[in-house]
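Only one chain comes next, encoded as structure tokens, the form predicted on its own.
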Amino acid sequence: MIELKQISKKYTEHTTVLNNIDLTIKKGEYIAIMGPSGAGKTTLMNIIGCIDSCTGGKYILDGNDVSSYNDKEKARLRNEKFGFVVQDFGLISSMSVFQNIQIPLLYRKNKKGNQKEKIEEILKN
């Protein structure tokens, strides 16, 4: 489960991007974040997946409370728990797709013999 708690992202001292948002996500829950162009969406996405830091809040992740994790905690969850479809390709044009869904795979030390099982169930769904 997310639970985001009074999160807020400042830039700037005059520039909030999020002001104390709350947020509550199940596991199997889809959501939809819409609005205007600039109006926090992709920083609030970077904040869930754990790529951007929030400057006030608490954000709660399985009873984790994640935003005082450091980047070397935060690389782990966004490599086991977190996926991401971006607006532009995120992928690496000389590799294949199947290549491309092997790298995180390879950061996770999966055993290779079960990699490609993995990678073979990823493609499916």
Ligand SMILES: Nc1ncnc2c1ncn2[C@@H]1O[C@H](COP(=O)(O)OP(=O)(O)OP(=O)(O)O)[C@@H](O)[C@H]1O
Contents of the next structure:
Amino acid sequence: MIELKQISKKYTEHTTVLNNIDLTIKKGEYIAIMGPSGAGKTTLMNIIGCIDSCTGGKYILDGNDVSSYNDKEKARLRNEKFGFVVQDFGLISSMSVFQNIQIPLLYRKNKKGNQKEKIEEILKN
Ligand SMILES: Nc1ncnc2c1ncn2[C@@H]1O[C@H](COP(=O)(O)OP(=O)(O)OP(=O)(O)O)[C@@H](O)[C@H]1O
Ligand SMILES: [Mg+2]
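Which structure goes with the form predicted in complex with the ligand, now that we have seen the form predicted on its own?
Entire complex below, previous chain first.
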């Protein structure tokens, strides 16, 4: 479960992009974040996906306060918890499709054995 409590984001002293946002997303729930260009959708998504940090409030992910996590802890969460479909695909063109799928698995401990099987399974779907 994702719980945002009074989340704020200021890029500078004078640019408050998010101002006390409360949002709860339960397991299995589908939500859409809508708003005009510049409203702060990407900023909010980056905070939820642990790519960026909030400057105020609390972010509780599955019961853990991740707003206090350091970069390394956030990198682990990104690897284990989040799937992002980005606008520009974010693929590495010098690598094969197989290698692109393999990248996050390389950063995961153990599980080496069934990597090939797992990637082939993903490619089938
Ligand atoms: N790294 C940054 N530094 C300073 N200001 C930023 C930064 N990123 C975004 N902003 C500003 O924050 C505001 C919100 O931007 P954001 O990209 O989150 O909006 P958006 O809702 O995703 O817009 P769009 O629909 O165009 O994608 C904008 O005014 C933008 O200029
Ligand atoms: Mg955006």
